[in-house]
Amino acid sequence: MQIKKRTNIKFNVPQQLIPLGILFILVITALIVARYLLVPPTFGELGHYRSQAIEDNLAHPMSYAGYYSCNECHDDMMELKNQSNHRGVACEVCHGPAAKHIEDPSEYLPDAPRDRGFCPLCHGYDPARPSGFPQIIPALHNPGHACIFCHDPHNPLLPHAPEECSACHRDIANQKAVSHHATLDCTECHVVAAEHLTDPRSALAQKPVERALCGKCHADDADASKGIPRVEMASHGQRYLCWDCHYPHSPEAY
C-alpha cells in the first residue's frame, strides 16, 4: 500500500502589495480619525454641511439692504431705471452696501460712482462679452470725461446714434478690421433699420439668409473688382450656405 506524501502549497505574495497595503491601512485609520476629531460635531445635521454655519451666517450684521427698501425712498428713480437697459442691475451694485443708509440716511451716504475707472468694468472691451453688448476702449473714449457727463446711469441711452457698428460689436469689428472684408461696410451684407441705432432690441439687424448675397462679389459672372475670389455658384457648395463654411467676418478658406 502506497502513501502519498502531503504536499504543502505556498502562496507567494508579491513585494509590491505589502506596502500598498500598509498605505491603504493607514489611508483608512486617517479617515477614520479625521471623521471624529477633526469634522464639526453639527456636519450632516441638515444635510452635507455643516448646520452650525446658519446661525453663524446670522450673527453677522446686516450690509445690504435689497432692491425694495431703495424703492420705498427712490421711487421715481427706480421707475426710470426699470424702464432702462440698467433694470437688471442691482442699485448696490454700483452704489455699495446701502443697510445702514436704510436704517440713518442722513447719517450715512452710499457711494455715488463718478470715476472713468467704474463703469468699464462692465461696458469696457472684452471679446469674451456677449456680441451686441455696449463696449468701449476706456483711453480713446472721450477721455478727460466722466461717463457721467453724457450718460444717465440710471437710464444710460446714448446721447446720440451710435455712428459705427463697432461701438455696439467691437469684437465682430476688431476680426473684421484684418480679414479680407475690411473695407466692406456692414451694411453691405446686413440690413439694418433707422431704429436699430437707438434701440438696438426693438430692431435687429436683418442677416443674409440666401447665397446670392456673397454672389454679388464672388460669382463667376460678377461685376466686382479683380482679384476677388470667384466660384462657380452652382456647383460650389451646392446646397449649403456660404457661411456654413466661411465666417462672413473673417472668410478665410477651410
Given for the second form:
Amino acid sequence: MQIKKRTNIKFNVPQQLIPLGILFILVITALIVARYLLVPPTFGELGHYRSQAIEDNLAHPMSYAGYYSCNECHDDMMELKNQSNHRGVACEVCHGPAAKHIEDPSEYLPDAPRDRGFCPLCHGYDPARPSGFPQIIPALHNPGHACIFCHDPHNPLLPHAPEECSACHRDIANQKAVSHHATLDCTECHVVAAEHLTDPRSALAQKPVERALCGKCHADDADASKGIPRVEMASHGQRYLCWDCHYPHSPEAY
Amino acid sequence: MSEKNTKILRRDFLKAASRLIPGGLLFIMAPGTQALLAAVEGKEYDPSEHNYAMGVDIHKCIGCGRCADACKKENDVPREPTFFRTWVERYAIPSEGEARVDSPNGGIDGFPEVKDDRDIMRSFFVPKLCNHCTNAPCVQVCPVGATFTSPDGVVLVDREYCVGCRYCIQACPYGARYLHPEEHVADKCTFCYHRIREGLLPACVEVCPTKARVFGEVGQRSSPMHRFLRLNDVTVLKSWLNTKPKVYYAGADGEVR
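Given the form predicted alone, corresponding form predicted in complex with the partner chain:
What follows is the whole complex; the chain from before opens it.
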C-alpha cells in the first residue's frame, strides 16, 4: 500500500527545482547560442584554431618558380650555368621572382642586374664571409666597368687563375699583411696544387703537420736571417704543435 | 523518503537527461566528426605524416642577404627596414670585449665595409627567422587562437581572426614577429607554407647560393635535413627556454642568441 503511494509521486518534482531547472535550461541555451554566434566556422576542428586558416595560408600566390622551372625554355643557359662556379646560384637570385614570367613570357620579362652594385652583395670583401669564398674589394677591382663587361654572369670563368691567395682568403691575407709574418709567402708553409686556385674543393691546400716547419726559421741552429727570434725547439712548447699556441698568420709572443 | 524512493527519482532524472545530453554532445562534437570525415576523404596529403624543419649552417653563410630579400618578395612583407620574416645578422667577436652585432636592413642591401678587421678574432653571419617552436610561446599566449601549430608542425597566423593585440610579438623570445602596418595583424615566417605544401622549397632556401640553408622533414631519411642533422653538431637558439625550435643551427657560437 505504502509502496504504491510512493510510486504515485514519482513525477512530483519538488517545487523549488522548477525555477532552478528553467534557469538551468536558459543558461545552457544562452551558452549554446553564444557559442554558435561567437565561435567561427571550422574553429576547433583540428585544435584551438580555425582550420580554414590553413587553407588561407595555402592560398597565398607564389612568386618564385623554383630552380628547375627555367630549364623548360632556357635549357642552354641552364646547362652553361650548371657547369660553372655559379651552379649553386639559382636563376631567380639574380633575375628576381619569375613565376609571372613563366605564366606568360611575352607579357612579363624579368629584370637583369647589370649594375656594379649587385655582384658585390655576394663578392664584396667581408671578414665575416667564410675563408675560401671569392671576394674582391669593389673600389679596387677594375673600377669604372660593369662586372659583366668582363665576367659572364652565367659562366663566371676567370680568364686566368687568381695570382694571389687573397682572391679567396683575403681575411687571412689581411691579417698576415700586418703581422710579424708579413714577408712570408703563403706557400712557405702550405703546399698548394695548381687546381686549388681554379677548383679549390677538388684539391684542398695542405696544412702543415710538423713543428719542424717553424723550426726552419726559428730553431736555434736554423739557417735563417739573424733577426728572426729563436727558440730551443726541444723544450719550447714541448709536445704541442707550434700553432697550438701561435696563430701562424699573425704570430704573437705573449 | 526511503532510500528506494530517491533511487527511482535519480533514475528518472538520468533517463530524462539521457535524452537531452546526446543532442548537446552531438552539437558540440559535430566539427570533430567533420574533420574526421575530411581526413578520410583528403588522402593525398596527410599533414600528420609530415614534420618540417630547417637547418642553417653558419660556416657556409656568405651574408648576401638574398634570403631576406626573396622572403619579402615572396610573402609581400613591407619593404621598410623594420619588418622582417627573416634577416641576417653579422657578428664580430674581438679578442677581448663584447661581440658586435649589426643587421642594417636585415642584410638586404649588404653590410657596411669593415674599416679595420685587425682586432676581429672571429666573424660570421647568422640568418634568423621564426623557429617554429614545438612549444611555441606565441601560440600559448594568443587569446583568440589566431596563431597555432599546424598538424605538420608549422606555426601559422590566422590573418582573418587575429585581433592585432601584439601579445605574441611580446612573447616571442626570438623577435621573429612584427605587426603588419597595413593589415594590423601579427605576421611572421610560415616556412613558405604555400610553397612547401606544393613540394617547393621556401623562398629563402630557394635563393641561398651556398646551401647555408637547407629544408626538409625530420624523420624522412632521404632528405637534406637528415644529412644536416647527421653531419653537424647542431644547436637551437635559446635552448634553455625549452621552446624546442625546429630551426637547427650548425656552427652557431654561444654568443648567438
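Between two forms, the rigid core is defined as the largest C-alpha subset superposing within 1.5 Å. Positions refer to the first chain, counted from 1. Note that the coordinates shown come from a computational prediction; the quantities given were computed from them, not determined experimentally.
**Q** For residue 24, decide whether the Cα shift between the two forms is 2 Å or greater, given a superposition on the rigid core.
**A** Yes, shifts by 2 Å or more.
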